[in-house]
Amino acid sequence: MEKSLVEVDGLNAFYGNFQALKDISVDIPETEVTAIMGPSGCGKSTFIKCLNRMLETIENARIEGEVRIDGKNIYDPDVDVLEIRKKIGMVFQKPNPLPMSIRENVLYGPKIHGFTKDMEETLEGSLKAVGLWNEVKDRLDISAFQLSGGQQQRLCIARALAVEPRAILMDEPTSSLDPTSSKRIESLIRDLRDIYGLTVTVVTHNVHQAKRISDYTIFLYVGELLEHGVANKIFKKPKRKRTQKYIEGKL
């Protein structure tokens, strides 16, 4: 396995009295695409929300265990939560642009974090990275809501990229998109890895998508980590019968 960016150790997650994740320990390799797959309600979204402390924004949610980035537990009391969320960006199931212009959406993060770089350069670079620049360069000051669903999702990825993260978390980023837009997002995920050297972790319930995009795969089942490792090996010869059944669409 490549060098790990994120190390998860003994992770348990709860919503009130309900335990959503059970004693998960797994490493996420740096500059690779990791797909997290499993049936609905198995804890996939909960898991990635633990990786940048988004879970604590949900009422009654709490975690036990450690999530280490570069060896440092992100849940230590001296850790700056905003800095963690800058380092580990997040893209959600449904596009969620801010109620402002395309330009302001992309530059919102850099301004909040007090970036001193050329803002126009950041704007253009981020939009080019997601293949949006040529589509919107003449209308940067229109509302982001005027873009199509697929364009809005790419804008949200550009917004995450603008703060120069180490990693991007994506929670079923194509689930609300048409097949053409989904294909573009999948291609973009590979570009983020190959061209920009980012670590990308993608939640998906689509086995075929996981197979297409991932270098490493994590299989969760009712809150437990059943299997993880190199994607090719898991899809060709999984160690667990449940993984095999899920891949074959029988679970």
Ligand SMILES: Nc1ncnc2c1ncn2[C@@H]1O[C@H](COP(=O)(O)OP(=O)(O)OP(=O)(O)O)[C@@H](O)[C@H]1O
Second form
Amino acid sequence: MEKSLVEVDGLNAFYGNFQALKDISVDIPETEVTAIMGPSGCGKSTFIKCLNRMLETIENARIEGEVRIDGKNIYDPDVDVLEIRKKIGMVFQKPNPLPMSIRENVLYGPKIHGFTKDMEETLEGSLKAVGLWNEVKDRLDISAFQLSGGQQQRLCIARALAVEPRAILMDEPTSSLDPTSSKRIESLIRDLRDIYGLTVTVVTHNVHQAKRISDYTIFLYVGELLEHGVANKIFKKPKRKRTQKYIEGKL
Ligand SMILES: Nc1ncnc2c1ncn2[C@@H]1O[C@H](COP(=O)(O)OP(=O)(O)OP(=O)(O)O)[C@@H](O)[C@H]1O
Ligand SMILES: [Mg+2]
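After the form predicted alone, can we look at the form predicted together with this ligand?
Let us now look at the entire complex, which starts with that chain.
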């Protein structure tokens, strides 16, 4: 097994009295792509929100258990939440650029975190990493909303990269995009791992996508972790009947 970046240990998550995650323990290997699969409502979004303390932004939500990054529980009282969210960035289903220019979107994070690095370098590097630089370098000051959906999603990934995270969490990042834009995001996810050494965790309920992009796969089912491990193995010969059915699209 690879070295893990995140260790989840006995994680329970609740919305009021409803338990959305049940006793999840799993490791997320460092510098690998992990896909989180499972039917709608099984807790995929809830799970990734627990990994960078986003869950507590939802009223009524509560967690038990530990999530350790580099061995330190991110729910310890002395932990700086902003620092965690900087280390573990997030990209959502629908592209959500800030109502600002392309430049300001990318540099927003580095500015609030007081980065002292050359901002123009950060801007160019982040946009190049997502393959957007050549498309936008002559119009960095136009509103981000003038970009296409696929470009906006890549901009959101650039914004996450600009604060130099260790990992990026993505919640169905291609489900609102056309097939061509989706393919671009998929190959970008592989590049983030291969070229930039990032740990990427992607929620998807597209089994084919999970197969194409993931090194490790986690299968959730009604709040429980049914199966996890090396993606090849899971897709070839899952241990559980339910996983098999899900992979075959019969669930
Ligand atoms: N804010 C909330 N308040 C109450 N219940 C919630 C809330 N958010 C999610 N839930 C419930 O928690 C469970 C898990 O939801 P979650 O959004 O994590 O599922 P998911 O696997 O991401 O589903 P989908 O594939 O549809 O996005 C569901 O039963 C859902 O109804
Ligand atoms: Mg979801």
